[in-house]
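Single chain ahead, by itself, as structure tokens, in the form predicted alone.
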Amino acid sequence: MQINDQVEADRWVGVALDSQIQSASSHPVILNGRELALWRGESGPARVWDDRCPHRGMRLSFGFVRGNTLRCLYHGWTYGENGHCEAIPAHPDLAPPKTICASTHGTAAKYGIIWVNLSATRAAHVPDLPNQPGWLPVRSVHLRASAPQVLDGIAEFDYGEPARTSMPAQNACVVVLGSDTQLFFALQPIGLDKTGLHVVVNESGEPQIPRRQRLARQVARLRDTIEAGGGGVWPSPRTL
């Protein structure tokens, strides 16, 4: 399996589980070596911007959220949800020019995953999956392996039961275990030898929290197996 590592290709990449990003918080994210700030206001969806304040280049992920604005830690310049500067503390009576704007990117939340598209002209769509409702978070992990190695590792892993693997996009993989369990892996290329993996699950019937907890532990085992370059065995359904 191959993956496109162009930083600004027109494609949607999963960078976090939506449930991980709490309200009024900001976090650093790296995508193909590009530093990004992932943040959420006190209400509304998460947003992904370049991790650089237009004023002096301070990392916006170090900033703090007030309401639905992101305030730079260095000089307090404040940016609204659209990226435009709304306030400059050193000049409280000044209406900031519209040209002062953080670099924003297309962001979407789907399947319990936060997606970003760095392309300036976005025509691609977030990968389409069946049974969109009902996807639940399992776990995010980081691997010391390239994205192609991770994709190959997911496809080659012995899940201990019949498994069908498909790729709805270059950076996403679905594994169907048995007849009713779907694991969705969203890959986040971080660097040449580092990849983020964000996993959600969809099952028929009532969601089972203990099962998801055990799946989370097995995702860690999958990570260890890929990093070790081995085949590994996914525990049998009886142990999940």
Contents of the next structure:
Amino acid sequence: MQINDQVEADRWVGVALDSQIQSASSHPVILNGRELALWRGESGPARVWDDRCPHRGMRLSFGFVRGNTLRCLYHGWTYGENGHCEAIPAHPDLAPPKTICASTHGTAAKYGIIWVNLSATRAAHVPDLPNQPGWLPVRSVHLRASAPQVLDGIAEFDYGEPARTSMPAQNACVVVLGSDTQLFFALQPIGLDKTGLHVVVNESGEPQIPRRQRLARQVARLRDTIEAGGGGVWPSPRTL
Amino acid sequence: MAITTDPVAINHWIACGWPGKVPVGGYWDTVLLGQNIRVSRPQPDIYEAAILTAGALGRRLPVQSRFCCIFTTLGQDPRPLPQIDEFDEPDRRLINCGSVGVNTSPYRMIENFLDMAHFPFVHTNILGAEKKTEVVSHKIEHRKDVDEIWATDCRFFQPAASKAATGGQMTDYTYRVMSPFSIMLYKNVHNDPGRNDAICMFVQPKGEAQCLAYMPMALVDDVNTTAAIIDFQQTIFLQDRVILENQRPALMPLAPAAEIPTKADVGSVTFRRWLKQMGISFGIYEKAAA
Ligand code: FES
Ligand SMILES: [Fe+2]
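Based on the form predicted alone presented above, generate the structure block for the form predicted together with the partner chain.
The complete assembly is shown below, putting the previous chain first.
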């Protein structure tokens, strides 16, 4: 028997900003109701596994990192980056059988966002964006709204200047503001009425931290507007 | 919540309160296997229980007051309460730690109580240490005469085994699973190798994944205050609760491939096999199989 036996679509979904996931940490993430653990070793890329230790089902997002292994909080079973169990503390002299493995998922970091693909095939690609380098984190927010509602909200929002919206993929949205600023929104469907939104920006000029901080506040305004169910007014380009 | 239709789960005596919860002349409303009940106490030593339907009292339920707890049953032919002699020894200190709510299935709780491998990680520097994590092999048997599961010859290194311990020690444990909803352990007393502390856990399943745990103890300890002992026990239990409420699924999976045991889990494996054989379905993950 498998506990998670639903068939997942072959697509990549953004679940966090790469910069938010510090080294040696583990976090809970929910994607379409499925509980996942997002963790990073002391070095290297972040990984996404089912939030369930194969031993007795403890959530791995409660685990702790030693080196580049994730250890379960319940009995300390130690999992390497490929998901294989490397140590069982109750039996220090035993080499764990190769069959003991956490349930791992395709994970990628692109545009400063961590992407997950829950399908077994993983033939799809992470959505293609025009400017590959130069994407910088703005912020992540959680919204009490469905993913389609959030997409509508992003498209309808009054940005206070000409804005062109496009959708390079399902659950992904690019908004070009004026001539030099692109905002990219990755949507993470959490549940029917809950969506995560991970936002990065690409500017043609020198990246400016104060400007990104203002953008981060505006993303919070966007969230409030969507949750209130209306089309708010984005501040004028000058204040951006 | 609707009452369970599982005849196996119903035919047990189940803890449904403790004296501190039910004032003399008063009552305490609670839930048993999905059924609302009222436990009342007309006189200091007399308890009564009855089914509660939409605020009205229905069928009277039998009651036993034992091991510092109040027990009742919804079944017609319940398995008798276990015999635990330690609660009748005159020089024992009987301590009831009250009840703690835990959102998981009763069997996850029994399994956690039966498990030594988690001591170094969940009760770090109290019941175990990260330097000594080995679970040495021990004996597990299903004692057919009493239909209980016993684990004997259990030994584990403990930095601070009890409130009375004064340093690290190898602690000897014996575990006894007395029903799907009750378990106890005997652990050696720090200053008297001939005697054991007896610590019980009676689980009141309110729903399939909502429980109350009662932990009465019969101790050989003339040093510590009751408050200090309760405090120690609560600290341990709250550490376990973090684990118990974050196991997935909360209901107990019985399919052999659902979770992966090792040698240290022989107790858990025997317990799960026992549950499967008795055909219990309440609180079990695989509904179709039950
Ligand atoms: S549940 Fe993870 S190590 Fe036991
Ligand atoms: Fe414990």
